[in-house]
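Just the one chain here, the form predicted on its own, laid out as structure tokens.
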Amino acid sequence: MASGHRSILIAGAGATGLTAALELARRGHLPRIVDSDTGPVALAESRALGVNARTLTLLSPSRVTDAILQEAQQLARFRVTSKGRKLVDLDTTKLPGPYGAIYALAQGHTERLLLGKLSDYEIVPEWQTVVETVAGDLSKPRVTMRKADGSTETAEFDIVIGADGSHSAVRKAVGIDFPGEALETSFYLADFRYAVPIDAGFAEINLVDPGIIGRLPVTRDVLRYISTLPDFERRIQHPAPVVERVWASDFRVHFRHVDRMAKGNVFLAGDAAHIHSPAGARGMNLGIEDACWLAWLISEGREKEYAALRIPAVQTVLKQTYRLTSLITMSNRVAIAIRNLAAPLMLRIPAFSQNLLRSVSGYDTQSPPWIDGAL
């Protein structure tokens, strides 16, 4: 069977979800793609924020890139500061190649970019539409779904791709397990609309040692803030007027991941095969590198080499943003001083900003071969 015609369902309509139907679709194929939900993420629900060079030169094919780099802001420094001393101020502007390490976009846009591509291919996705099954000959899944006036479908499908968050249907269905952690340290958000623009060229993590207050663009006019302080919010020094409270929500961050990203013909995507730490940006980012890396395999007659790739770059991120999270989270006086000490010296090693830089960029993870000249 020609690879262009072979039947692949994706669960999850999310940023990694439409990425490889997008993805997909301009190599050829013609996916479905459902979701649970009645459509994309709430405009006023920033949820995700950051994108990645890695993202953008990923999305670039597409013309996505070009559709984000109109929308998004440039985070052009990244501070981290500690009772008005400063102990890191990168440059994310020194970055080889098209693009600055990264960019702030809320998630509800970037979903809304992605089908707008994605509609180009006449594939529009099929909400409310909750996968119940996965079952038979996983070479060959068999898979139920129940629509939103109640009815079902049962059909086979040669590929089905789980890209439905971290309670993944599909995942629990083929019976892979989820093992990991959660922090005992709770974090909180709030965006903030304010009444005249603001700067909104970087990203800041103010540690108050215990506890950190974050603080990050959405757009020109509305900041996030992120805290493991429950009463984070009176302690924000707000750099304009208040118009609204926009958004807020609160999570426990869990360290999770899969391992193995695929059984038979079951393919795993991001969040339902990987959940870290926001700390450093890298959850959206690192799903729509596993869309991008699957649908090229799938075209290529690859895809079983799909879990053998990706695994390696999944730990890498893990491990990363544990330790980062570990960093600024830490209650330890004499740990908080070594860090506080430590911080600055290091940044003034070429080598080590220089990682630090590919971090935040995403270009610490294989680079993709179907794409000329990526890093």
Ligand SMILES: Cc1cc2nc3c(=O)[nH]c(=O)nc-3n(C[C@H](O)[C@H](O)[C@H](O)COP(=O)(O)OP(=O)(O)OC[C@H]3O[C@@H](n4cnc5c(N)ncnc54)[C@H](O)[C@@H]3O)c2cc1C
Given for the second form:
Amino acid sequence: MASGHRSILIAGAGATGLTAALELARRGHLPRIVDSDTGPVALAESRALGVNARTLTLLSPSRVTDAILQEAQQLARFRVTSKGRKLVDLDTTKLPGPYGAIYALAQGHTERLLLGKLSDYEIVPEWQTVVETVAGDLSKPRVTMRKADGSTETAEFDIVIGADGSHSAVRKAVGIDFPGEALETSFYLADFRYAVPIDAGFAEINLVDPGIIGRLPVTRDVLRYISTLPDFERRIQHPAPVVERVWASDFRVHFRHVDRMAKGNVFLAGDAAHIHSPAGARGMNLGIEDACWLAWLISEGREKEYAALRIPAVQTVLKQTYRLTSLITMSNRVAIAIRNLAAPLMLRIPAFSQNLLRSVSGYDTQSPPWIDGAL
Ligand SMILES: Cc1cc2nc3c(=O)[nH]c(=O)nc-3n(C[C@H](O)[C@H](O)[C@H](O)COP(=O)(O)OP(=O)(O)OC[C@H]3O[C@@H](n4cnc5c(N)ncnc54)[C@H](O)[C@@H]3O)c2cc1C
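To test you: the structure above is the form predicted on its own. What is the structure of the form predicted together with the ligand?
First the chain shown before, then all remaining chains and molecules of the complex.
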């Protein structure tokens, strides 16, 4: 094992930071992981729902995948409809390899499964610990952290991983820019619990032009509706009587990524390095992918290759997500008519539907060389 004794600090115990910690731990490292919050994402906040086949592949060596598959809903079909007409009906199970393209599991559950496996290595995040500064010679970064009791700790680490989300203090401290744009579009979402189990086997986007209303299962009796329309809730045709509105949120869409994912021995991963629209459900998956690659490279003593290896994957996903977002949020009537005519025809071309499936499954980025037979 190369460089197993190096001191590693992970800032952020979200999906990205927890994955980095777990992947390092199972290779014999003992990282410290700190988080400013009091615990993982609340179970009621579904947030990142889509867990794709690439993530399942990446989390299979740690056996988190087995646990995810026990809890998640497989999205066997992905549909796009417009005024009652089906434009796209993709069978997401027709994929080589052991997994379907995409499953649904609320982010809080995924994070708890990661935490559970991490505890097998006796690693527990230090909650309510805020990374305030990263300074000094970045080949041996000096980090100042503030604890819950108001005390501060300053320590040097061989490696610092900034997995501290889109407002990353680590990124700002080392002076890495986060260029990109904020779209005019906002997304609004609400999760509803029903009195009886609902059909949780598919995801659907209804194009209401201009705008969309998406429907995704959270559990057997909870559905998420996501929309670009602030008043979308009154347009929902619920499949069963509603028991409660479990959670609601809204967010403005940004497309941003760093030009460099590392500076000295400080590395950025997940939302700290890239953010984009939820179209395609790639956000959390891409962060998990960053974390797995970084952990492998650190263990191999090859972490200097991280940025060069990951930037192309980030660019691929952001380009793909941007295209998808433009397609579902277009407002020009002529463009909408052309899209609605072309989409079903394009889907009949096997190469086109295969490409779409590759992107939904996350197989459009480089496959992990450390997992035998990975796609
Ligand atoms: C309301 C909402 C809805 C979303 N819906 C979707 C969706 O439908 N699909 C999708 O793919 N994605 C969605 N996302 C995005 C998805 O949640 C993120 O892509 C994913 O959480 C990224 O994981 P991460 O670990 O990189 O960052 P985060 O989940 O942001 O985790 C970062 C962690 O760092 C901690 N932290 C922050 N600053 C510091 C600091 N200074 N010191 C120590 N710790 C710190 C935070 O407490 C947090 O726990 C949604 C996000 C939100 C907020």
